[in-house]
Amino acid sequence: MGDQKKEETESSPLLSSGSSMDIELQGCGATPFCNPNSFVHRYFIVLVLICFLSFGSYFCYDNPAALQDTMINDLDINESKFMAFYSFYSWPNVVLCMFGGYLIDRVFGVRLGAIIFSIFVTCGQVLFAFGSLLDSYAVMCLGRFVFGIGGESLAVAQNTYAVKWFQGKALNMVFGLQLSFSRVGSTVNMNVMQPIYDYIDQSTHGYKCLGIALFVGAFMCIFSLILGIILAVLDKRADNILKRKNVASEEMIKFRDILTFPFPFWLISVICVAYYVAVFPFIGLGLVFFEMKFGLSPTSANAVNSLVYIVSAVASPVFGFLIDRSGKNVFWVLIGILVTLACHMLLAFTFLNPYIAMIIMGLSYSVLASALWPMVALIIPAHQLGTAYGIMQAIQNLGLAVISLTAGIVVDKNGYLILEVFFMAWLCLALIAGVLLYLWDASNGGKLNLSAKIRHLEDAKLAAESEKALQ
């Protein structure tokens, strides 16, 4: 009963309808930095903590990509075994990511859930690094598996936090900024891991050098875990100060409610998996691709390979802000898919400087991510959002698990040109799902593709009706 009450409190809106805005705060609580109602507290403290919650996870996720050549040589493995590190990350999330969202909604709440999943991320990275020190491929795979148990569920918690604090307050921009900070973690990883390895290599060589370098990622995970604890304290404090209203128990998520999720949610999930499998596995194998096709040095290849993350780190909050102002989420999703498809065509069929294609891909990735994920909050009730995001990421990880393994096999047997054609086929599937989403939405009121102005007017109308019903 205590757990249920805790989660009922956490699943309520940050600023519930009623008198929370009128609560007179005293002492520190009355200052902008301490008042949960204030712009400063919400955007300069809570938002920063939310953004850095998954910094360590994203830093470590692409440790293999940053050290592709080095890892293959030191561990004496082929491309298929190398890509298995990504597959082992994704496999547990085919199921556990969905249950992670359910646990956030029904059992742990977002605060405890984020801390537990951060601990899994940290332990998984420690195992991954320790396995390298032992020259044990099996232990490294186990480490990636444990890391995966926490990684995607932590992203679900991060999304739930974002909706809890910012729904109706520039949510597209918040999602974009959240993605931006996560990609800063990936970008830092891509650009510092090889120099760190080279520095350690002066005194320790081979798989032991690799293991020590990978422990750097473990410290990044500990950093994010500490910030997650601080965020949980502030969120609990906001609950107490604002006296958030409980949500009735009948509004709690029930697992069978998944069957009632609307058709657009499943189309969004298809777009998510079909698009992301053409980006992340490509980056995982990109280092050697740029070395072989364009004759780049390992350092230059890593720089090109990290461009998607660098560009998205800057562009995501900008596009999120623009989408908040313009609306038309489905339109922007279609643009993102089409431009990414064009980028893969440039890389596959031309020898145009790869910097151009990767920069444009970073922009299109930012557009799609900023427009796609917030759409779930438009069609799924707040008390089901954790589960919805969990299912969406579970489907995404099923695709990533299978495609990561398949991509490694394709490269070993057929080379990179066929791999690019393979990725383009997935983007075509994403485009078909996007068109279907547009047509369905247009024939059912166009809620997902409304302009920002009309959407705000409708939200204000619903809020007025809700307030009138409460009186």
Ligand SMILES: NCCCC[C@H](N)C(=O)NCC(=O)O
Given for the second form:
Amino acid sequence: MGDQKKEETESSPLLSSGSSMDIELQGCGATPFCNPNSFVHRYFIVLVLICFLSFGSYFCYDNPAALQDTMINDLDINESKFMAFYSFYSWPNVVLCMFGGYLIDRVFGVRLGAIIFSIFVTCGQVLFAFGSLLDSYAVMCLGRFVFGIGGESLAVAQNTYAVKWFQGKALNMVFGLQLSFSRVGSTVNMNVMQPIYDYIDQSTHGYKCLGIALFVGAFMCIFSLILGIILAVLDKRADNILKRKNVASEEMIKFRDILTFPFPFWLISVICVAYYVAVFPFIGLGLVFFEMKFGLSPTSANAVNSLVYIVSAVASPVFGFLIDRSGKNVFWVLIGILVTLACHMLLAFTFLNPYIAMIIMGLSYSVLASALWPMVALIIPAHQLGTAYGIMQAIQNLGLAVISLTAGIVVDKNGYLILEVFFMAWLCLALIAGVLLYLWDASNGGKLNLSAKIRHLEDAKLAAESEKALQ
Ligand SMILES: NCCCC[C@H](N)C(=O)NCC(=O)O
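Having seen the form predicted alone, I'd like the form predicted together with the named molecule now, please.
Below is the entire complex, every chain and molecule, led by the chain shown above.
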């Protein structure tokens, strides 16, 4: 292979040695663009498709937040019933996304699993929109239930794809990019849904106008579904060309394997739930908080409320890239939690311009998300990752479901200051779990907080040892 070819072909961690030399490419010939082992193919085609997999899901997840005032008025519901749209998303995932991950590992595989869950997301959003057209709160809740079944398990499939294609190289940056594309979906939603509603409101009004606007989200889900099908075709093609091994049946995960998941995995799951319940429900309720405490107009309040997503859409891949270079994932998780806690304190106890706290929260959220999710792949074997991410998200959704309801009740009864104190308490729990993870990791070999340099040396040593064992 010429030097130029070598530069273009980044060895996939799943390749057996030398097989990149004798790849028989099907179809478009040996151009890097079509070579599943080339840098171009993996980073400019596969990674982009993986990143768009959850675009529609993230766009629709916060449709309620983008239309909070409108939805409450058109459907004639209170804050608690409004927040139930988030609870109906999360409750099924307390259990189902665990099964979703297990089904990916053991039954469907990542390709078929991603397509099936994309279909659930699309059908759920269509039901949600249709329910509004019928002015049926029950149908809308059913729609969020179905949407939730797909949304979380689709995120599990997305994480599983990311590890399959990018394990061992740039995984933090890949997770950061994944998050960035998804957050672009959230940001687009936060800033276009109200103008779309206002445009439709020129001819149709009330819950019918709301229903038509929500169908825009359904088209975003169809877009992601189509890209998910293309990704499945390319992944299957790569398996054939690169002769990637399927997991042997005796290696397939069994449900009792969950009991063997290491203690750090459960600490990571506690950090995940305790941190995210202070982010997603806060943003779900943020519109009215910024209108009431800081006297902002609905448009300005929407803009401030979407800053976390806007900033993370840009910052996540940057921090993911930097964390790939520095390592020290646990350290960055602790920094993310501490800075987010400080932002909530600024919002709760000061009248400092909320743009400042929300921009900083966007940065700290990006640091945490880029450092937290890839850690699972450092302690759980590849054939059990779907189940592991499913459990982690199931625990996260248990927290989100309960806190979404509780937060709505706290606001209705005690106001926003107590709500902010409530969120800060959860971040203190995340901090305690993060310190425990740091101490446990430090006293057990320090795998999760290794510097990138030492981690690469350790990986090279392990690869050499496994190569020697095969000879
Ligand atoms: N439609 C929203 C999917 C959320 C996926 C998962 N629960 C999650 O939290 N991912 C990380 C993130 O920061 O969004």
